[in-house]
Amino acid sequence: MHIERAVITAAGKGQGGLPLQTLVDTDGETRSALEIVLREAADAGIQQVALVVRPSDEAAYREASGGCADMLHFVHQSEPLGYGHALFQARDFTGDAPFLHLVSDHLYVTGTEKGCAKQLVEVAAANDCAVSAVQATRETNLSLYGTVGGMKVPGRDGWYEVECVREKPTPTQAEQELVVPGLRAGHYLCFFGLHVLTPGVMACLEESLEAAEHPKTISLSTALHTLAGREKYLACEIIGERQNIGIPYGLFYAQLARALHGVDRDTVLADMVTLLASSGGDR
């Protein structure tokens, strides 16, 4: 499996401005969240990226892409008909090839030499199948993520054969359908915001969209659940951390994580100690 293309979705309600926010990156340079995501893809070997946006947002996104503009192909989602519908708009771009899928409001840091997307792409290429990055997540956060259930792959730490996928399950539903042997009690495998997908997922999305009365109810999780019943589909725990900039304080946590993994770590830590000492003295 050779993966050279990626699809990034950025047309969701309330998502339009998030990737345009700027942060100081790990190398000390100021970049938009979008450019950081594009650099993550490029580091994984991606050469072309389809960015799914609202038509009115294209100019702003092009400007925010910085030095990665040459990679971009814009795909429009003219109506806000949901995540599954947005991804399906890129079907002509992906064609018959596997592709990396990222969401525009998740950023990543890792203490390893390989970025999170690169780790995932290498697992997919070695196994010639769809693979989703996952992370063990407390049940209190299930309402934020798609979640998978399955069995561990023998001899492979952190790899799982996916059997079931549910979108933002309740704790009760997760306990009934998504328990993975070996995980700590109260923890489940939730999506990390990174997937390598085969052309089969587009077929699953098309079937779901044709059958649905309301397209905006179609999630990627629905298509991935169908895919798991048709072809080999793995989940893999990635070495790294995700920051969802779309939740309260998400942008702050993302900036803090990049600072603590970057060239300005010592300066940031010293300033934090000073700030905390000052705050404590005012109480």
Second form
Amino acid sequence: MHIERAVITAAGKGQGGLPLQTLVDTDGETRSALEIVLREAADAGIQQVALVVRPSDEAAYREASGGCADMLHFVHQSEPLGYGHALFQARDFTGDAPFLHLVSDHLYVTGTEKGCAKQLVEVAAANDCAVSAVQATRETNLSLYGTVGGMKVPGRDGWYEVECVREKPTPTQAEQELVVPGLRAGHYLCFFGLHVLTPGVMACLEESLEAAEHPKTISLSTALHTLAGREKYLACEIIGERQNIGIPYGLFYAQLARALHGVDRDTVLADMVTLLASSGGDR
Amino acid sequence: MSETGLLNLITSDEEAVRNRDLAVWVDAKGYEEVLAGCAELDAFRRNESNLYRRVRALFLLHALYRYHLPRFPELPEEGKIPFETVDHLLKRRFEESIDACLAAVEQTGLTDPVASALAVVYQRLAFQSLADQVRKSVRSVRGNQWMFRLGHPLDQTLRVRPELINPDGLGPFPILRERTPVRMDLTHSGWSDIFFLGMDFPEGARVINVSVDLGVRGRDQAPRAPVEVNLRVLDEPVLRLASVDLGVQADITSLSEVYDFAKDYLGLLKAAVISAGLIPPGMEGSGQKLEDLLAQMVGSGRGLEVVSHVNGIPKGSRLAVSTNLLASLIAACMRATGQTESLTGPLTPSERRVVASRAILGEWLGGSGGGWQDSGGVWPGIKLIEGAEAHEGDPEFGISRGRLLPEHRILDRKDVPEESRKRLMESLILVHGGMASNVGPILEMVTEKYLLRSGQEWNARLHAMDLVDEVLEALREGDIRRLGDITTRNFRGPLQEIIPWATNHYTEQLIAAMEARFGNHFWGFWMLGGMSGGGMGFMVDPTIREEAMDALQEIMLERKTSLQHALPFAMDPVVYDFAINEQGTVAELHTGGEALMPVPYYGQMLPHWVRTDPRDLPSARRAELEVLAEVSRQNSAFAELAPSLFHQLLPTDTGSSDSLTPLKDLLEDIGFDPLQQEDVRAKLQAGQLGLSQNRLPATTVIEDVQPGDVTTSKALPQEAEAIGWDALRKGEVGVITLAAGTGSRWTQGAGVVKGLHPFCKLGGRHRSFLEVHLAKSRKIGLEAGTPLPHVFTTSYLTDGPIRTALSEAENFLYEGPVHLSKGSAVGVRMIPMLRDLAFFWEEMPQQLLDEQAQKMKESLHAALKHWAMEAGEGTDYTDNLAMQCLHPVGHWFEVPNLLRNGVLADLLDERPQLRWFMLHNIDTTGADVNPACLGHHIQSGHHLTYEVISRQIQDSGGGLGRVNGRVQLVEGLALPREDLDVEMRFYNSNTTWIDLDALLTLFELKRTDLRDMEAVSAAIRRVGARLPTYITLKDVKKRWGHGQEDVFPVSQYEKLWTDMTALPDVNCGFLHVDRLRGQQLKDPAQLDGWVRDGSAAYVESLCRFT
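Can you give me the structure for the form predicted together with its partner chain, which would complement the form predicted alone we have just seen?
Now the full complex is given, and it begins with the chain already shown.
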């Protein structure tokens, strides 16, 4: 499997401005969140990226893409019909090829020399199938993520054969359908915001759209659950961290993570110690 | 390898060997071999990891020590139970308790008392092991585990669905209304829905369960799903729980209150919000704030309200109303927090299973427990529910053969065609017979018998399993007549073969009356749930159903009226209208002008709201009131609120003076002595009387008796028997049966007359204690050729009913004279002193309960202390039926009463040669005028001869000992230390042989003085003043609502007959008699063992019934 294309969704409600936020990247350069995501994709060997946006946002995104503008193809989602629908808009772009899918409000810091997206793309290439990046997550955060259930792939640490996918399950549902042997009690494999998907997923999305009642909002998780029943589909624990910049303090933590993994680590740490020492005196 | 072959009953690969009756093994063995078998079993169960093998070993050990070893003559009758055994047992340290017993056996060999202790402890450990496993399974069911891990509000991931939150802040919050049917079972295959059975024997666990709508005939227009739960968001940070049926509500603001189940009547609602995950069990004791948790789920400043309503369906209906209410509450809570796919409509199959498993969790949290079929109302229509084998991945796998939760298969129209359903509804009459019953002991008996594989019971179970297929066939064919025949055969056959107590005298009379009235048109009887007497079914020819419903209502009421003093009834019987519910539990969302609670809710809440300053009303409530005002103008049901509101705002004076009138009248009738009552009250309130003051001084030396202090009845000379027969022939002997007490333990304070209770089938039918005692006197009298005079002492409570019963039964055709000696001494029960409650619950040895049940008990104790404080310590207890507020003042008075009321004088006029009496308790069924015992008493020259028995572990509360060197009986109340109880080897049976003239001498009376009432009264006062007055706590039941019952501890005072042995001028003797003769029946749960150990057969052998 050779993966050259990627789809990034950025049309979600309330998501409009997030990728345009700027951060100081690990190399000390200031970049927009979008550019950081695009560089993550490029590092994984991606050459062309479809960015799904609201039509009115195209200009701003183009500007925020920095040095990666050449890779970009803009795809419009005219109506806010959900995540699955947004991804489905890129079906002409992806065609018959597998593709990397990223969400624009997640940033990654790798724990190895390879970037997070690159780790995932390599697993997909080796297995010739769809793979979602996952992270073991405490049940108290289930309401934020799509979650997979399945079995470990024998002999492969952190690889799982996916049997079931649920969007933001309740702990009750998770316990009944998504328990993965080998994980700590109360921990589940939640999406990391990175997937390598096959064209089959577009067919599943199309079916979901047709079956959906009004309004036709569909989730990617439903389609991925169908995909798991049709073709080989793996989940892979990525060595690295994800930061969701769409939640309260998300951008702050994303910046902190990049600073602590970057060239300015010592300076930032020293400043933090000073800040900590001088704060809280009145409390 | 089993040396004795006993282990094969547990470990054999052959099913036939595993299912072999223990009695067969014992029959082929000698005493020493059985002892070796016990040792082998004990060693086995200590090392066995498989739960069910371990538990079977424990039950086999229980049966060997309880039923088999005592039959061997080699087992010494006398012995002491180590105090450590009792102490550990009370604290639920069962292993330690067993070890203490076995250490004693090692030293002195096994004795009957120690065998009794081992039997009890092994049985308790077995039940504890099973309960632990259910608890573990309930917690480990997937979908429930997370709730035990969640300990902080910020970890709560459940969120109330947006549809329930008022988007614009105007108008009332929407209401989610869940309606759930109840369930009835066509057969439960011998109580196979008990968790333990399903988990060990899944293939035998089969139930046909039908969801039904109900209405009370003559009250409701049409049947409907009786359980209704309403849930909505509040704009106040509280959890408001309300039960419309019980008329209670509470605004809960702290987490600890949510876990306090017995504080009020809202325990079920609390258990539901906990087991639905809203206030997860893991939060208990976390120290967090309820407000924060609610904010996380519903939003800051908001709360939740949950209101339950069961449409006045009475308690004890055997239709699992409370479990289905719990399930309904849980379903509504789960829907509201997004734990179900759909907010409204029916549930998916997997959601139903989650609801069922959480209902089990909720029942466990609330310290109760039913069967696994009980939440059947969640499913629609008719279901076959079967045990399921545990497979890899199930939490039960490797521990038990079956899963905790069974499989539900909804029977479709092929299995049960529409026409069959219609015919079933046209034939079946559902009723609540009105009896209050406790199914708990029955479920324990079933479990024990199942695990013992006793021959008859095991075959009956196999038979019951086959009947399921017959029921299914009859349903498929729509043959309801056959169905009636099958359910009747099930009731007459397997159910009663396993548990004879499934039926009772009342039920038998109803069936007989229906058979007599409708003959061929009466198609059959159907026992609902665990036992009969409450919810029951009668199947009739559809052409006479209406007539039969009317007739049944009349028959039940008439029988209830005639038996209400003999059996515990909680309410008047009712006939239901019913229909099969084909939907199961269903929810609707009501918004805007329809977002209103049930009408009675407003009757309950409006008075509070109207009294609130309008400016303090939250906006949603103001909006609700506006909607209510609007609806009241159009809807007649709501329009009726206004008059009741006025009534509640300005309640008419039904105050205490009115409610006391019947009590005052009654006291005047009885000839109550207010001075004595005030004297006791003053001493009680001043601390001169009380539980701790009952005790003898700590310096009292109490020791066991010495050789020679007690005569053994087995060693009585032949001569004694001859003397006895001689006295009998001469007509010198009479019997006094003490029947004045209410038998508090027998019905937990229900206030029925124990003597009239038809407690057991003897000689082919149910017999009351009264009839049994007369039958014994008849036999002896006939054999002696002179009928015995038989006196029953009675009291204000028992006199009327006993008089009527004897008159209706023509003294059970007894040949001799029967007299009733009515007692006039009576006291008014008092609200207990807090120090007595504390002493009783905290200082006296108390049985520690299983974890959750103990929590319930402690919570209840706190509530009862609060009640005592509010009601006024030491004041008269008047908040109940007049009869329930009075108490007899102890059995000492029952003998002097014979003198006072002239019965003795009459007797002596009739039969001047009377010299000897045998006095005994109403429940000492084995006591008869045994000629040898009588002869011994005559020979001994004792004024009084008390019969004692060897103490077994259940015989707590005093005994025979040397008190400062004098041999006398000591009441348990008077013992200065708990360990002294087991020090005394002999326990008082209270059967006493009386030398009449010696007794009169003690009272300083002669036979000729007995008509001189003044002299008699003075004599009684004189002797009475020499005896101690005890304060005791007794349970009294208060009934209210629809079959609801509360039990209150009340104080009363007593003088006891036993203390006659302490008077130095009374020459007392003590005769050690066989247990069969001397044991007392205090608790209906004893009955099964009483039948199985041969006691019933022994009593039958003493009787001659007409």
